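Presented below, as structure tokens, is a lone chain in the form predicted on its own.
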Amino acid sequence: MTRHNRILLSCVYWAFVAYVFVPLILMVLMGFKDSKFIGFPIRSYTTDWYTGVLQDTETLTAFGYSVAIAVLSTVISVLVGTWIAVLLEGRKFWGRAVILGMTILPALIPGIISAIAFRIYARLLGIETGMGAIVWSHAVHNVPFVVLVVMARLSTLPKSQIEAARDLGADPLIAFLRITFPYLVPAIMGASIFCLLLSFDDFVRSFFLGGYEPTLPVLIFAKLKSGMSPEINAIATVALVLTAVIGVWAERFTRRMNKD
């Protein structure tokens, strides 16, 4: 690689870094502005907006509601996705490609179309809008990611280990619990954290299928209707920090398990 190409790649890289992180930095800074309006210059700073967010019952309720939905949808998507991945990986049977394609399809459909389809289908089934409908839609959307992650991990599992367990008298269930499942734990953990964050940040499906109690993204959207204020930046910053902490912890935990 020539010196000119290295300089060009470096410029592209730092331009991308600036494109991603500068808006986030500005969002955090605006959360400390001692004014009801967003904009420069920032003449004085305050932590009142963050203190208010941590004491606001509406925000804390929406946060807890979003966490509950994320946890429930993640549990469902991990159980279903892992089962489908074990069913499909390493097996050849009629209809396998169709099942895999239908499983991956929810991840390929645009969010707005998916949300409208879920809303129509929920109405046909008589499912009331609210927590149950949101959990259902999030779980369906998250299953493809679990399937892809777990299948990738399964493809590296030495078949000789399972064959040895079967030769020693283990039935398929015991072989799965003692050989396959421990091997899949890092992939399942990684997929779980990804689905958890994906569900927590999901706005479109939560908006279309939500009831009277809003999730955190829907609450932020509702507050935007009355104008942008440092309070919204403070809420978004707190959510960003928690998401980043969980993501970093998950990455280190998964790496440690892969080493073990």
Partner chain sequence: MTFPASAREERGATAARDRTFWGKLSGWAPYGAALRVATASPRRQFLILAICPVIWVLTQHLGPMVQMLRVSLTDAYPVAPGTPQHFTIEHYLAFFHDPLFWQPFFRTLSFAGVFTFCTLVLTYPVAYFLARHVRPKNRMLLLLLLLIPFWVGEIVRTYAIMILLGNTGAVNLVLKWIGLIDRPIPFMYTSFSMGVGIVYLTALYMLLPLYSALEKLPASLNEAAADLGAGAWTRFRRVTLPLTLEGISSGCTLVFLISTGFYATPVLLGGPSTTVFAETIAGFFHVAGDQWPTGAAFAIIMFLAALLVTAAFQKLMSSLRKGDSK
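Numbering follows the first chain given and starts at 1. What we label the rigid core is the largest C-alpha set whose atoms superpose within 1.5 Å from one form to the other. Being a predicted model, the structure only gives us computed values, none of them experimental. Compared with the form predicted in complex with the partner chain:
May I ask for the structure of the form predicted in complex with the partner chain now, the form predicted on its own having been displayed?
Lone chain follows.
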């Protein structure tokens, strides 16, 4: 009976693996199709779509734009998120629960509502739609993830190390910079990469806060609305490979850092 279950469940697992992988594999394959028409079967293959995309300034600009936004917003999220985490972790004070709740809030608001709220707020603050507005919205949206990851790591910091540093004459700031911060580095690295990917993949905030220049997901969306073509597959595949490789590398990296 148990063996039966086991076999059945492993079939379900592999079916699920197929469900998450097959659509992506098919999409990658379609980018090599030697025809403008999207659809199966694929009779002959070509790499023309890729060479075309790598020479297309529109795509390359969008790609660079997305990367710049991801990096800038991540720097802000990590700075602010780490600061909030240091304030909240292991400290009891009046209003802590409220601040924690508000910190998590951006992660819980459904995408479209968050995008609209940022759009309205950007006007209040006088931020023009475009790169600045996108960076700002991504930064705010990603702060909760940094806070959660850094708080988890901070809770495992041995308090005796800080006490030892203080006893040896370090002031609070130096104790933080030389003991706490190095201890947090793995968490901060992990959170940064998570933020980079979230920002790079984000569509809805970039779409509502963007100016005339599209980010990569917005560009793919715009192209899709005017019709499917293997060119889009080539662009999407480049984005896919990049994000998947960074994601897997980050996963391994943080795992190894946490083990040390």
